Amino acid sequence: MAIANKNIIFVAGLGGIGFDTSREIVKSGPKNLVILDRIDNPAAIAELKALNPKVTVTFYPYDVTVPVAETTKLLKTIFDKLKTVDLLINGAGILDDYQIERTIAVNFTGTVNTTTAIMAFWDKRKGGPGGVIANICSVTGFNAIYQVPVYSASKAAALSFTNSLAKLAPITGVTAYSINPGITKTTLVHKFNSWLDVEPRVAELLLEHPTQTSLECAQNFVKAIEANQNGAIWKLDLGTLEAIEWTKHWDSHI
């Protein structure tokens, strides 16, 4: 999908990977970039607007842990203004296995709820035009960091959800793919807690592995958006973009 002249909603578009990706998206010339994030950052929004004055960048405060009904209300405001939305990026995520409930709520439930809410506007069974969803998951979804099993499991759940969305596209008209970054230099990985303190040095040990910059990840993210491949499991690691096969693939016979 060419980004030029499209309307894009980016949940958590001001985070580490998120903000660099927002910059790359704005450079590609969408008509509208709507950023939904928990914390307002006027300086970041101003920077995005200055990058490409032809792009309308707007911000709405949003916590992905709110009920579906509240998300639907916010999306109605956005759809009433823009009329159409082409792409939803779900990018909210936390890495702290002390916060078990919140990790699941942000990394998995939030993705499910935001997706569920936008279906009211996109689902072709309701006369909607369809749309595209890009869910930011993680390589831990298929290759766990076992010292943070809650985080890894939440990302595996988000990945599985995304794969199902892709298979439901003939019914809903909504396509989906996952973005799975490898170890990326962001504040997320500088310091975090392992489950039950099984490895107090987990962040330090993780950063001993080769990493990529958030800019490298963002540039490949934009390439994945442009490829627009339903069901793709994109691995963004060490500055490369690779479509991988799901390790255990079978067709359900319900």
Ligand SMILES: NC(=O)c1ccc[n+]([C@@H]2O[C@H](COP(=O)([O-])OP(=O)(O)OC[C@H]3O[C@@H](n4cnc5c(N)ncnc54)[C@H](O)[C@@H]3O)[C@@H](O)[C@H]2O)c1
Given for the second form:
Amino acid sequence: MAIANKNIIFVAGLGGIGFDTSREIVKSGPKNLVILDRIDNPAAIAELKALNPKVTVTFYPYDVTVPVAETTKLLKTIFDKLKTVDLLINGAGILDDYQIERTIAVNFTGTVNTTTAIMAFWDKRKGGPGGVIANICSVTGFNAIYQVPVYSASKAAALSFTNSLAKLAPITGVTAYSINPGITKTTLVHKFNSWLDVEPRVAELLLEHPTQTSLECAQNFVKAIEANQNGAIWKLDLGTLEAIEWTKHWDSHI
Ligand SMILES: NC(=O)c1ccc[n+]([C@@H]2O[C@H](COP(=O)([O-])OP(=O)(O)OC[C@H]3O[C@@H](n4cnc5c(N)ncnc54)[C@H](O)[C@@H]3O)[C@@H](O)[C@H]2O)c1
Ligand SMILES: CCCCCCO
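Next block, the form predicted in complex with this ligand, ref. the form predicted on its own:
After this comes the whole thing, all chains and molecules, with the earlier chain placed first.
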């Protein structure tokens, strides 16, 4: 998908990975970039607007843990204004294995509910135009950081959901792919709680190994958007972009 002249909704577009990715998206000249985020940062929005005045950047406060009906109401406001939306990026995530329910609510249920809400506007079975969903999951969805089992499982769940969305594209007209960053230097990763304190030094130990910058991640994120490959499982690790092959161990045959 060429980003130029498209309408993009970016949930969590103001976070560490999110804001650098928003910058790279704006540089590619979409018609509209609509950022939904829990954090309000007018200075960041102003910076995006200044980066490319041809792009209409708008912000709406949004918490992915709200009921689907509330999300639908917000999306209706956006669709009434834009008429069409080409890409939804779901990027909200927290990393704190003390917060078990909230981790699942934000990282998994939030992604599912936001996706479910936009289907009402896109589903070709209802005469919709279809659309594209990019879900930010994680390499921990492939193989866990087992000291944060709740976070890792929430990302595995989001990855599995995204893989199913892609398989359902012939029915819904909505394609999907996952964005799976490796360890990327943002505030999320500086210090976080392990589950039941099984490893109080988990962040410190992880950060002893090579990482990538959020800019490297963002630049590869845009390449994945441009590739627009339904069902792709993109690994964005150590400054590289790789579409990984998912190992099949069982087939439903339906
Ligand atoms: N940094 C990494 O190493 C890494 C690796 C793989 C995946 N990820 C994922 O990338 C995404 C961004 O992470 P980051 O490292 O930039 O961290 P970050 O903390 O800077 O960004 C998290 C983003 O999610 C938003 N968010 C959190 N709770 C929300 C809620 N309830 N409703 C709406 N938005 C909410 C925050 O406002 C922020 O924009 C997350 O999903 C994270 O799990 C990060
Ligand atoms: C430093 C640990 C970062 C974990 C986030 C991976 O999704």
